[in-house]
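Below you'll find only one chain, the form predicted on its own, shown as structure tokens.
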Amino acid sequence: MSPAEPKPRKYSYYVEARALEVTDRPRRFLETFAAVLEHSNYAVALDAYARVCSKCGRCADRCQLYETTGEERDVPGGRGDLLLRVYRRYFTIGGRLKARLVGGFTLTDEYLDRMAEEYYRCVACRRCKEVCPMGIDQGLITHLARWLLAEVGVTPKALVLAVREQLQGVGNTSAIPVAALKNTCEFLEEELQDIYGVTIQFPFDVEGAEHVFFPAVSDYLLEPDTLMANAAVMHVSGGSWTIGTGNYDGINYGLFYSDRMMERIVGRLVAEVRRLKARKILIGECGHATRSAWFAPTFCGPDAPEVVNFLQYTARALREGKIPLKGKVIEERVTYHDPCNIARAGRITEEPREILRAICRDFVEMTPNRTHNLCCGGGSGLVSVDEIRPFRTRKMGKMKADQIRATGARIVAAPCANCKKQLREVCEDNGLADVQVVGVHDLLLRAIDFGVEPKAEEKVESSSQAMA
């Protein structure tokens, strides 16, 4: 360390915690908190947030949960203060002096239970940050709080089991073995031949390909049209790609509750690309898989493979004239849902619209959209917790349902596995059962001109029915 560099701050609050007779779980929470602050960059953000948060309440106007419930506990600033209060008390000089002189707040098991309840009501969509005059990122606070809670054993079972299966089991969150993966892809190749009259293959373990493909592994079970369209785009554009049998799951639930888990899963993606001597990570239609993969340089160094979302690849190929189209063949009214994880920072907003406008006769926007979009209601992993479906669809998802209804669209294109599941349930539970939720590539598949006529007796939907 050079003389000009400041020495890292040491966080040793847990000595004081013992003196204050903090019980075991709160003590472990504080010890973990200290370690995270000392060995990460979270301390800089928390210190700033703890100093500038004014509890003005402006964030409430952007929270779709608070807009629906009107409950004080759903104001983002109040929720964020649950963690900031712990930080001020145990990790600032003023907080520790005050506790020694006059007593006050002590972290308890009951307080941790309250944190668990409140932080798993937040979808971490970060809409509130847009209006915060101090730029406080409540989504970041939610993420950190969940990580700390996870280290003391407080995490929804669905998230834990998915990550455990991915890291210790078969290697993916849906427990799909390699044999089943290949059988599924062979079936999809037959569907492409039967319906569209073209021979398209899903390549496996091809060394030296430009892209290694990582969709949400659930697509192999639930989204056959999306996968067939992905393969079709690579076929007509002449793309260089492969699927690695060592790892073929882009899902990363660590993003929702633990940086430690997220780092391990991102590392698996990078390791598979390097094993196959490829250059890029190609993520399928999945918002959180894309956002977590963007952390590859953070966790794996500056030489980590480039991350490309399939929407970006397809839009570029379309602009370059590599995807022949039949024209605007989608006649139904279509609207587009912006997944928070790829749209909030403005990183992927225009590419899907380029694709949809090229193939849809009646494309309409939701309001608001792009970086101001409404969350599907199942963000931050809550969509995987089936026990809270009424909360997800009728409280978190109500504003989204109203937004879809206002467009009059018959089709909602949503390029994210989690968003598609959530939006289908939102539509079912809010009187929109006749609205179809599909991927962007599902619609594109219907518009690609393969130079042959599809069999008249076949329908594109047949693939989905067959898979079901």
Contents of the next structure:
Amino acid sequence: MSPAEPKPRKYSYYVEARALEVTDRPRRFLETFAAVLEHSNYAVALDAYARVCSKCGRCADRCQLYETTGEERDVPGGRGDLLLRVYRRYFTIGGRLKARLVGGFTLTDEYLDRMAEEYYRCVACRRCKEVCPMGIDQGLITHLARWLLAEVGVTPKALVLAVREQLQGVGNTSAIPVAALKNTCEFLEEELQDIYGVTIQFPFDVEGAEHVFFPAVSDYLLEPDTLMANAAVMHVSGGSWTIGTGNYDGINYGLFYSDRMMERIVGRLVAEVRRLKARKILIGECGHATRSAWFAPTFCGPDAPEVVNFLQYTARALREGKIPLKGKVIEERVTYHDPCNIARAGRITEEPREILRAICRDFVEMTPNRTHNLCCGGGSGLVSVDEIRPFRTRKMGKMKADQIRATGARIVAAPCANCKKQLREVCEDNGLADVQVVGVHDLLLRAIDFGVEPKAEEKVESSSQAMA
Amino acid sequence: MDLWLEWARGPLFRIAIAFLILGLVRHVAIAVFEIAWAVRRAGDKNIPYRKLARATLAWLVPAGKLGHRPLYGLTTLAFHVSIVIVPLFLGGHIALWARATDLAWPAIPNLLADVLTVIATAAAVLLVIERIAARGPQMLSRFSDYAFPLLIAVVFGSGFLAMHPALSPVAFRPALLVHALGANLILIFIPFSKLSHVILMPLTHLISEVAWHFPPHAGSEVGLALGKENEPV
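Having looked at the form predicted on its own, could you now put up the form predicted in complex with its partner chain?
Below: every chain and molecule of the assembly, starting with the one above.
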């Protein structure tokens, strides 16, 4: 942000100046709420949640934020009730009747401000759903509340800017033009040649390829090892893949604040696959990109392309013996962080472990793990909001730091662009500066046997710095 | 007193049961209709029914789900088991049904009913104490969250005293009247309060899943409804 621009800081996070000029917010919020209830399927959940929550408080036991802060506002059930109260009052017969007879709750600007603050203190990790006897999904409530707030202008500026760049600007969240993308890939090809002595290409716009590759586009700026490993896996396994120059970004911040945006961004993925007459969406190491891509059949019908996460592809190739390995070459102790978006519902938990066990001498689990894992602390897009870093790393991420410390691992493998950024900051801010946070594929790259003598093995671990 | 007792066990009970049954049927009908409607509209109709059924059953038989506050978990479990079994399977209750409807089913031994009744009463009181003592639940609690367990404790406690006049400091009839009135009150409250989870709980895990299955154009339809279809991001 330039110094000349005023800094609107009404909430813990920056919002756009125009968001603060919005008037008549309660009415607009309720109008949006009514439209959403009519066109979506949220009403069925709100109806049930508003009735059955027994206020047993088990959700508090499972919230990593509440356990750290102990603040009343951080009890998940209470936070969920902020939205349910509005629902009951304005969208149920009982609520409207009660309001007419005895008055009571009215939606105000101040109440909306409180919601704006609270629903961005939740990472929508959905751990609390695991311990709720009723299966109440507070993550769903946070997801919906943020959409409603977005329609009255309240969304962290960082998220809006990224989506604007993706839908109206260069076409991806990091504003990387096609020429720069190709340059980067050429650089990575040279690195693979220099370090590993293999010629591997990043294919562009190959019509009829099986997979179209969509990593978190930020990987092209920050995670060269992950990308080189992705290409290497495709190379040794003989996989059919391509990068589409029409869209090469798997990131979908719509998942974090607006179904309207999510629908458009998922549509762009599917359109690119269809343009290239390809069959599958191949998502790189990114949790939320994978989960939002799983919505492809939701938004694009049952004939939408199949979604494959790179971990699934690699684990399968490994099982089929298509990835020759030098053995367990990773000597340091390694632990694995389950990204919420792929692990909470139990969809991808074993594949990364298969890969890591095949290449690591000393692999240890964090506790808890898999579907019960702790969030990195930057989930639901919070990691992109730099101005709340102390909150993310010291409060939301404190238990995560303790969990990593307890494993004694020197390397944390986290197959998610957001988790990686957040975990690096968590480690920095919690006295774990010597812990390395990498992708699963980064480690695999060191173990792939290309059948040629590496030209400069000592550079293996330094490609990130070279790129930086 | 006898007149009141007859009223509580007769007309009032019939009204309470009517409220209960009609209310619960309404809840189930609405929930099932809404689920079916949501699935019909959903773009992705692929719903993991088996997995959801397992998750639901895991909570209906919550072994291993006691969490990291085992006392609270155990109290809750003991509470629920006993308040479901005793009202339905106490010999005296079945006799009442048989008198009115000719319907009867096997009863549990009275001794077991006694034990469960004491457990229910103690657990209900303990629940209130634990609710006050634990910060999470205490912050969430409303008046009714304390009132319901206490009312249940009164109903079970008075029921026990009515069954054991020899042990009772109060006379048989007043104890029975309190028992019957309180029980009717609970039956009426069930459909109108959080107690509706007695019937909705088996559906809520499914509901949580279905709600994520959006209609294909839910987002753009909302944009259209708000006149934002051409609005820049």
